[in-house]
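Next up: a single chain in structure tokens, the form predicted alone.
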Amino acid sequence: MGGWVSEGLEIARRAAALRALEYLDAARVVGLGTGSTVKVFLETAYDKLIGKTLVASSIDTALLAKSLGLSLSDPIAVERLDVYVDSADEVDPLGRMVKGGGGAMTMEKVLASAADLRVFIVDELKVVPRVPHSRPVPVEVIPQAVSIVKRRLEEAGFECRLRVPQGKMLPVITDIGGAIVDVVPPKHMEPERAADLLDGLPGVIGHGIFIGYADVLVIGRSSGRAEVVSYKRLREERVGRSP
């Protein structure tokens, strides 16, 4: 049965990928999510990318790139991005998400914030009613903030849990030096007053809840399909409540 869904999972994320291809015709500065969709895409779309200016996101990403041969450029020498394509560990028909299994949540955002479109690629098993889901939300926060963030978070009613490595006590570091913690909020709060919440904060750095950040949204079926929602109307009306 694992093998079938891997076999399906992978199916999906390749149809995802394939489908995005077009949205990298006319694009000549791209920026690149982190997680293993965002690979398959990497994978899928090298020939599309050749030439191109690639930005990542995370030093997983830019290591491979680098390793299928594609030109990077360091963020702090891009100013805006065409096309900035990425994943979600959870998405719903909204196009609201939750990021930031990887880490990468932080430099995820920024580089979505300067791009003129914004394309996640997601598998079907990866669209959920409401997010959060059943995945945490990764919080990212100065480490030495970390038990004050907590139990201002844990009196707002979230559970929180921080994120160390296997078998260590110290914090899981992102690649900008921040400690990550994983947090569920109370049931009855909606998404988009937690992320003003935690953006409201002193200490956090930055969050894996999304909104507004979607135009594209383009699921991959276990089949072969895949299926495009445009988001670009909704991200219109929220015109001054967006990033």
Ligand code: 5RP
Given for the second form:
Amino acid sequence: MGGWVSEGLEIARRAAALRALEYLDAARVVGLGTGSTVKVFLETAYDKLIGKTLVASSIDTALLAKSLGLSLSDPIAVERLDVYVDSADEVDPLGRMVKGGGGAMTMEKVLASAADLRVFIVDELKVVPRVPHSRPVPVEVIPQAVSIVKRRLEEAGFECRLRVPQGKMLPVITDIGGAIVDVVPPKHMEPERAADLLDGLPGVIGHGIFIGYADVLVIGRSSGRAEVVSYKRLREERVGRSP
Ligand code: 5RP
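Output the structure of the form predicted in complex with ribulose-5-phosphate (5RP); the preceding block shows the form predicted alone.
Now the complete complex, all chains and molecules, led by this one.
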């Protein structure tokens, strides 16, 4: 990645992180996603996070928070969260996302599902016309079920690739003991249909298609501006309009 691009990306992420700070004000229990954008958010939000109960979606985020001097609660000790903050690999105008580039999507979805408000921060390069766009969808699978799940998905028209460390045969194993199969759904399959299919497949622990999880999307731009899309408000307005 060239210097200009990475500098623009950094500005965009910081702009989004700064804009997302307002959602922390009333929060007591805060869930944290995983990845480089979340790292920027943690650094930006540091002062506001002190004294709150923080819950990390991965060992990586837990170690990062610890290295910054923030204290954490184990997810097992928490039943609900006030706010969950995370990023995504891709997001489309309907707020549908692909996540899991870092392989933490199962716990990310669990924490997001338990939060009153879910805020996702992305740089503008992650906004695509429709997900999945150019990134595969990570699917977390019980390691012993990998061959069966792959065959079932291939029969349904998915392209599948087991995630392995470079030069190795053994799959990458996630924090919660799953293997990752990166999949590309058939071209004309709607993400909702792909998500339903994955949700119903024995052996699948979780997957990176997130539909209906973004309450607020903050899009950071390389100009230093950030734009907020409130899907929660849009959903409430739609319910209010229905007869
Ligand atoms: C990890 C995720 C991340 O949110 C996603 O991969 C984006 O990461 P980054 O902020 O490094 O681009 O879903 O499981």
